[in-house]
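Take a look at this single chain in structure tokens; it is the form predicted on its own.
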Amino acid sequence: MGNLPLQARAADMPLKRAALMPLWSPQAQFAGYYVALEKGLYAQHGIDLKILKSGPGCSPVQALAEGKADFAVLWLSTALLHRADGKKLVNLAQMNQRSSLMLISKKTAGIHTIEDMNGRKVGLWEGDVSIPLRTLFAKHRITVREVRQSHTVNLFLRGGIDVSSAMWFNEYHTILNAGIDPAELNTVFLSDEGVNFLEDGIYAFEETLRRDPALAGAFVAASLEGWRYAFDHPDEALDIVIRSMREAQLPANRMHQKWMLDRMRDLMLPEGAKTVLGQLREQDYAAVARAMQKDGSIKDYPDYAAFTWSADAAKK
């Protein structure tokens, strides 16, 4: 059986049901998963996958805890926070190799450094996705006036806040599309400030891995194949993403989704970097865990070997 093609082996066995909850609604940020589903890659690996609805009001960690999802896309800081709270989350693969999180201000606001944000109104998203930002502020010993920021950038565009939280692949491009020239903005990437809190890893509970490690391995392998296919066939990937967005009754802008897919490639496969698609490097993990412990977000954190299911996701 070892020399049979993957498709032939999978055809001889019933498909295993599994569910994935992404971190947010369908968009090119998750193109690899939708492409893998559409192209039958999960089925070829023996999985009958369902991608669950996500977005406002949905919690991937809660979906895992309630058994509604087997796998979820989470930020590393979110996983560490919940792991410290007793939830045995394990990183199966790390997709983004560099943080996309950034802070944006208009040059007219006169904010040129992190210290210039002290006492200014800064938009923060609700929940644990603002952990990296609070870590940055604590590192620079500044106190900002936190203003709750929705999933739009309207508050920033209307002048309601001095600084906006943004993802490079999403909100930054939305601000440019609103008619603001890049030369009119000051931007700060958290990764450039030593707060490289990696987003978008694949996570599962330890119990899921103990129960069926072959399922986890197959899921990761199919997901990585989906991402590679998406990057090699961007137009087809965009067709699939936009179709998924319309099925979810979401507005779809192809130009914005193309920007997002291009940036995801930059984040997942940084040019010139010695990284492997899907690998959470030990030094990256340790840097985030130590920073969260230092700022008091967590008291302790597990060893790298206990937190990751495999050091080399590409071989799973």
The other form holds:
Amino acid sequence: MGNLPLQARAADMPLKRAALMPLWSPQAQFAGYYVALEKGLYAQHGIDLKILKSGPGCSPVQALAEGKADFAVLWLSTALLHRADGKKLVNLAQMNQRSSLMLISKKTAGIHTIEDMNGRKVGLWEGDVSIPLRTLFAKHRITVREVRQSHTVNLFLRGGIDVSSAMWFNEYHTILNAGIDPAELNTVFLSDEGVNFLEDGIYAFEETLRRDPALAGAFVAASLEGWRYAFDHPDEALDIVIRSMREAQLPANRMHQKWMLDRMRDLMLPEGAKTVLGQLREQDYAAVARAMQKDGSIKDYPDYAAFTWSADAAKK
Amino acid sequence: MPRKNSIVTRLVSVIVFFSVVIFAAALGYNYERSRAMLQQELESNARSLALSLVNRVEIQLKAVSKVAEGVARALETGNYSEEALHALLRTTVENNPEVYGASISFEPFAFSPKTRLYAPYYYRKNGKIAYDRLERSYQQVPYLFWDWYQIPRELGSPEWSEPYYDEGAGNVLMTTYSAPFYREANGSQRLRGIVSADIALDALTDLIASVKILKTGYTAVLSRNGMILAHPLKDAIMNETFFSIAEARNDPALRSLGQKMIRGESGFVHYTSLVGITSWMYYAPIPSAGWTLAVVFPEAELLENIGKLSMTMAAIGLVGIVLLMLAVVLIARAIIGPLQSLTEATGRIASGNFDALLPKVNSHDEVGQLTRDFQAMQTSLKAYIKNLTETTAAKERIQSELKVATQIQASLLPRLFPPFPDHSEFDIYASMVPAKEVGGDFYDFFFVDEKNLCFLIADVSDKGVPAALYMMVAKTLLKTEGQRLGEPDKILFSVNNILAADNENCMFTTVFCAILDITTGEVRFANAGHNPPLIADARGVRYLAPKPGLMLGALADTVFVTERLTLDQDGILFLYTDGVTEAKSSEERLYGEERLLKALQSAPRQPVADMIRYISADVAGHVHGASQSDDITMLAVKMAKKKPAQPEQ
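Having seen the form predicted on its own, could you give me the form predicted in complex with the partner chain?
Next comes the full complex, this chain leading.
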């Protein structure tokens, strides 16, 4: 961590070591954390943060369980699933206020409604991220031919599947930048279909919070600051994200990352919505939990108060 | 320096202006035509270059795909033991240098019921053939879910993969040809696995990059997703698609161009290249992989030669125009120079210097002709002016002489009034106004003896100097003969004979000659063809009717008759010449005898000088400024009182 600012090193207290595992490899989806790190915000909050490598084959929950990571970016549905599985995950902050998960088909496939997907080849990602989609299909009582979808969109582009899972901020744009025009696509946003499974949130084990609530509070505060800074300085944020991607030897496309950052802003600070950055609203939580319970993904779910944690509440 | 309005300046500016316009138009046209021709030529060159490159890439791709197909078909037809399988794969990689690596990847449990996944992989590593097992080497995602496996599996057809970084196995940027192989089971074809053959992207892009296109032109390759695979912009390779660049540039036209390219179309377009240079691009599909190859020619470089040619032409044109300008100046100077010196010379001539030298003429052109004409004109003018000067001098001399003559003539006539102050018996007054400097009229009066006053009026038949000379002779003769003979008929007879004797010039004179006896008022008179005089006395004013008589000088020995009348007291005899009665108004009306009579009736009679002045004024009023054509002469004698008769001696 050679990029810590000088003032942080000169602080009175020694920095507390902590590790974050994002849901995926570096990209603008996690711009706030990389920006907070790069701008020394974590250090200012007394944290010597390490952002762990993530991506295909990496499980943030597992990293938390193994103690490799103190904090992780998880989807609400994932967290609930693992919570039901006995893992005491707690939501420290909710980033996305709206699901960005979507289903995309080519107009030529003639799929206009979710019912049209019945029996069609639908690309689903491996793991928890497909929970909201399965919930959607269950809700519409359709059976799709599941095809495991890799992290490329080529299977969809070549016609190997009829419907592709996509994140609005990522795959959708990748498809557009493979020369497909929006007009050539039919899209379904899960948030429009009553399956508004909120995605990225900051999670930690209860154990971690109990051990050092101040660290958790500082981490959330620094992360939110990082996000605000990223949205206020998008060009600088993109520079930081792209540098992180290059360090991870990942292909980096600035326009794609710009799209992603812009969409993250839309998701985290929806225009007109009465939401607070980082807050998990109880009704949103309840809606996801109930939907998952209904489709049988989970048997039970914790109270909103037990599931969420905030630094202010912890002090009381 | 020529003046702003000089012919040279105008000539030069007009010619230069039109030359520049014509030349610029020609140059522009030439540039545009050359450009269009170059573009046509470029298109065909670009097409053949692109197609030859496509062909070279295709050969490589085909070779690799054939290898994979060959292995797949071998697996379908033969039963291979594990060792044989490995041998087949290894020799395949060994014997096909274009193949980077090859695998035989089985469907779950297809290789053996005991083994779920089985995928031997032979590939090149540091110049040797290396061996790996894909089910182990791919850490996170099983080979089943890699594009190179999954897509042909789902599509059921061989497929070239989108280029990818084969992390874990080949560990290079590659593209993979995947050929599914099947096993006949229960009457239907069941997928058994995928034979993959990789080609390292570097090998392909090096092949393409080795083709130099002009100095800054280049070749680019796009994948079927529009991903940039080969491009001088190294950072864009595998990072940017044609569409992300279009998005960054906010250029929908570039996006639609990219869509045409990945759709397998070919074309020749003028566009702003991804490196931001206006270029020409020919693009053509690489059919087997669904890629696009583009050959890019920077326009600036293409137009460089045309530009250079145009610059050279412009330089030649510029020099040409300067030379033309000089030529025009020289020609114009050659024409204008003589004209200018001619203008200066004629200016001096115009200001009166007729001796001003005209420029020398060497040419036979219009200016030379003009100069020669001016020279001729100058000579003629000089001769004319000289002649005129002489004539004027002569005229002036004559005029001064005439003036003297007039004075002499005037002095010959008695001018002093009253002429005889000691004679109160009569009053006499006369005046003569000559029409020219010297007149032909004259009058005279003189005493013949103590009591006889001779008075006469005459009109020589001509005017001017000859008349004046004749008049002198006549006057002298009349006075001499008058004093000698003392009777009017004798005087006239004698003078006539003298004049007629030697009258070669055929000049004549009318004379009215009278002698007044101042004591009695008796007047003896004889007339030689002169106008009848008027008498004004108590009985009124009337014309006398003398015998007409012949004018003097016409015929010798003419006899004249003396007639008599008596002037009463205050009786006036008024003599005049025809200059009075024939005085013409501006409307050519004559004064006439009637008017003279009337004028005399109303004229004052005392003294007779006033009477004559009155008549003069009346005549002048009639004439009213018209030029005088004849001498106007009048003489009036008034009898005052009878001189007491002197006692007879």
